[in-house]
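Next up: just one chain, as structure tokens, the form predicted on its own.
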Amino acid sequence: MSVTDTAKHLSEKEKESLDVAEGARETEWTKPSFVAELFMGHFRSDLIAPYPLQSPEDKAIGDEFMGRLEAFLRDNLDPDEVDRTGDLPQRVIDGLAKLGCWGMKIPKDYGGLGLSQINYNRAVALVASYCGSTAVWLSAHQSIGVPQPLKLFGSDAQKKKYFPMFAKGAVSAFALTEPEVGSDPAQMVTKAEPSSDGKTWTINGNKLWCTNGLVADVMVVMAGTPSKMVNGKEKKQITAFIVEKGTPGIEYVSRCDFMGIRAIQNGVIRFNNVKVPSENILWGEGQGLKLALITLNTGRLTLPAASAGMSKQALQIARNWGKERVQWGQPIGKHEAGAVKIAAMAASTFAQEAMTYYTSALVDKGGADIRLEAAMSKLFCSVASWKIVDDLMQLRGGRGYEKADSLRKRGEKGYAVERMMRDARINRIIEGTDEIQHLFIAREALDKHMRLAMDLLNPKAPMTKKMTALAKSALFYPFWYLRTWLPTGLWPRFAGYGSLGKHMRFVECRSRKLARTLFHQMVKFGPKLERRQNILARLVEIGTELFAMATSCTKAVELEKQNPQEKGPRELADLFCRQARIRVRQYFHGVCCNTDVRDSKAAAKAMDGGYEWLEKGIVADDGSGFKGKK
């Protein structure tokens, strides 16, 4: 079957997947999203300034806990040993429990620490800077494991039963992904069938890459439940179940072995007629996918926090090495090639923290639409930290590629850059790959347009819907579109930002260009725009850079107010914005000037075997491994 035939064959499944995803989207908020407004050309500075710095009281709580946590890690956890053995020692797990680390997000009323989102992310960043595996243990448990959805959607009985367990050190997991189902839960194979009396459900199926799953005391399991008829149409149902360790029928098939974060307990779990009581349904029947998406909105914030923590560690190593290593008569940090890398690390790290903790503050305040902010923070920080670690590897040269233990054996400082690189790469994959983040953000960015005009552009839409869309569009678009071309104003703007004011004006101006460019592409391609993923990705990257610029500037101004003598934040924000402006211009250029169509044609030909001649002269890998004698 050719690639074209496959695409035709999958069209109905794709439509089904889109319907399921659309039905699970959140649509109600009490406070607007800064980024959503940005995509519409509305620069709402009131939503982002003044930057929400952590309160002194909450910071004091975090500082005290961070001090104890750092001391414990230094005295009890050897990250190189964890990486080498692939195991997190039980003494460390127990010690973290005594510190309350497994209950950081559990309310105090249930025995947990009840940390704010900011303090929780500070703790994750601290651990991630030291040991990636341990950070994943903690974050998988609390960010996407049982505590977060239980906090948001659990019944009083469920909270009373499970929260105290987690506060004392019980570990949880989240089972969503399946061997043949990655980011498309509509095709979920795992099923749960109700008993005749409705008191229990029986789960059957396999789950893959269930982090903490092999050691979890409790896990959330997503399963398809019987479809329901909604408005005369069959609607797929996905339901979340709380499943306890030791329930008959749970089989731990295998543990996965990864390139990095090597001590995580991630594997394949099989459910063979696993019976779960109906009271273990979280939120309600058919609410599973929506629960998962809402949980991930907040849960994925741990990834930018962890990325920022790793970036800080990389910056510290780069700074020290830049002074220590002398080549051609001066330290490598003073050579322009090295200096550029170190400067970019510092500026990027500042931007990562600005984005992450702005969004974390929104979570603590509550009521805000953080879907785009959280997704952008995850996208930006995971990519930026990977770039930082890669640059650090280049600065360290052969010593970066060498393991820390090997370096110490030779009497050198054992900077664990090699381990850091292996650990950092996963951040661009888990909880939504870069590509999935692009699509998710693009969908939310287009939401207003889809509600207004998509029926007008869709040739298959009935005439009644077209006329309704036409009326709505006629009332909205003329004024809105004209506004995206109008100058932002003749009076001085952002005077309170001083030298950073020009960057804020750039964000405001380019947000209007972003809005009309997005509109132009929607008009040009109509419903087919969803297929032009590279165009959407470039527009998403523009929005992400503008968001990073705005948060960096507002944070720098607030930090300077606290300490007028410290000019470092302003300098870093200015440098980051200058670099971001170059990238923004490049992305805009790439919307119209690109090779996307030719790329797609070449890829289709390659997959159909058109370039097999290029693969001659290799030992072909069919995935089956070594076939000779051992």
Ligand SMILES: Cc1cc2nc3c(=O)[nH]c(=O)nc-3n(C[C@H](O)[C@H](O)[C@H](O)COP(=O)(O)OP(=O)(O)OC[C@H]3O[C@@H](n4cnc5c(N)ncnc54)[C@H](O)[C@@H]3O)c2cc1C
Second form
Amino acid sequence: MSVTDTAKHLSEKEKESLDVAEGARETEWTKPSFVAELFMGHFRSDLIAPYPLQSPEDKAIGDEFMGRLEAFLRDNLDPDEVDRTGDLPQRVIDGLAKLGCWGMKIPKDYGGLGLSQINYNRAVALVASYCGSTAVWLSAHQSIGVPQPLKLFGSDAQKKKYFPMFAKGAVSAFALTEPEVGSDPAQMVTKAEPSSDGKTWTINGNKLWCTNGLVADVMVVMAGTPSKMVNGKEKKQITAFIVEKGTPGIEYVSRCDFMGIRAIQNGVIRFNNVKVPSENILWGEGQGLKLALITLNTGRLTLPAASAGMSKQALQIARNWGKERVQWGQPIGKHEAGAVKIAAMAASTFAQEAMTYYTSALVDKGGADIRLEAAMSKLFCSVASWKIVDDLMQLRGGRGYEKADSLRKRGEKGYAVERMMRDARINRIIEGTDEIQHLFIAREALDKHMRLAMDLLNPKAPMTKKMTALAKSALFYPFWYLRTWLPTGLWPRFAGYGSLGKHMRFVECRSRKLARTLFHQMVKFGPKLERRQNILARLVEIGTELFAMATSCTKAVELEKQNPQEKGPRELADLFCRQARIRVRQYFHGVCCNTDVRDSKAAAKAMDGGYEWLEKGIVADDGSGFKGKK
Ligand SMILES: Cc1cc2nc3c(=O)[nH]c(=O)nc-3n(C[C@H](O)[C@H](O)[C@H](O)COP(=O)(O)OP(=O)(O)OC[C@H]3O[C@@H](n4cnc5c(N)ncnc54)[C@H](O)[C@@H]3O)c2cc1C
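Requested next: the structure of the form predicted in complex with this ligand (the form predicted on its own having been shown above).
Full complex below, order starting with the chain above.
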């Protein structure tokens, strides 16, 4: 079957996947969002300034806890040993429990630490800067595992039962992925059937890559439940169940071994007629996917915090090594090629923190819709930290590629750059791949336009819908569109920003250009825009850069108010913005000038074997492993 035939064959499944994803979306925008406004060309500086720095009281709580956590890690956790053995020692798990780390986000009323989102993220960043595996243990438990959905959607009885367990050190996991279900939950095969009296549900299926799953005391398990008829149409249901360890029928099939974060307990779990009481349903029947998405809005902030923590470590190593290592008569950090890497690391780390902690502060404050800000933070920071670790490896040269133990054995400093690299890469895959983040952000960014005008542009839409869309569009677009062309960037604004004012003006102007470009693409492609993933990705990247620029500037200004002598934040915000402006221009250019269509054709030909001749002269890997003599 050719790629074109496969595409036709898949279109029904694709529609089903889109329907399920749409069904799980939060449809309303009742709370403000800086980024959602940005995509509409509205630069709402009031939503981003003054930058919400951590309050002194909350900071004091955090500082005290971080001090104890850091001391514990230094004294008890050898990250190279953890990586080498692939195991997190029980005494470390117990020690973390004693510190309250498994209950960082559990409210104090239930015996947890009740940390703010900012302090929780600071803790994860601290751990991630030191040991990626341990950070993932903690975050899989708290960001997507049971505590977070329980906090948001749990019944009182569920909270009373499970929160105190976690506060004492019980570990949890989140099981969504299956062999056929990665980015696309509509294809879920795991099923839960209700008993005839409705008191219990029986789960059957396989879950793949469930982090902490092999050791978890409690798991959230996603399963398909019987479809419902909604407006005469069958609607797939996915439901979230709390499943306790030791429930008969849970089989731990195998532990997975990964390139990095080698000590995570991640595996294949089989559910063979696993019976759970109906009071273990979280939120409600059919609400599972929505629960997962809403949980991830906040949960996703852990990854950018961890990425920023790793980036700080990389910066620290890079600047020391940049000074220390002399080649061709100069420290390598003074050669321009090295200098740009170190400078970019510092600027990018500042921006990563600015966007992540801005969004975390919104979580603590409440009253804001953070779905776009959190997704952008995840996208930006996981990619930026990967680039930073890659640059660090380059700066370290051969030593970057050598294991820390090996470096120490021959008397050198054992910076664990290769471990950092192995640990960092996964962040661009879990909790939404880069590509899925692009699609998710684009969908949300286009929401207002889709509500107003999509039916108008859709040739298949019925006439009544077209007329309604026409009426709504006629009221909205003329004024809105004209407004996106107003040269408001020329008006004197942002006086309080000093040298950063020009960057804020750039964000303002480009947000309007972004909004009209998005609109132009929508008019050009109509509903087919959905398929132009690379155009959407560029527009999402522009929005992300603008968000990072704006938070960097507002944070720098706020930090400067606290300490006027310290010019570092302003310098880094300025540098980041200058670099981001170049990228923004390139992305805009790429919207019209690209090879996307040719790329798709070439990829289809490649997949149909059209370039097989290019693969001659290799020992082809068919994935079945070594078959010769041992
Ligand atoms: C170490 C590790 C820990 C994990 N922990 C957990 C966990 O605790 N719980 C859990 O449930 N899962 C977990 N996962 C699963 C993880 O969330 C998935 O790997 C991730 O969602 C991607 O799914 P996939 O690997 O099947 O990739 P696929 O969905 O098969 O995607 C493969 C590639 O295709 C791209 N792609 C997919 N769909 C589209 C599309 N529509 N348009 C464009 N590109 C597309 C993806 O971006 C990716 O690049 C873990 C995975 C790993 C490796």
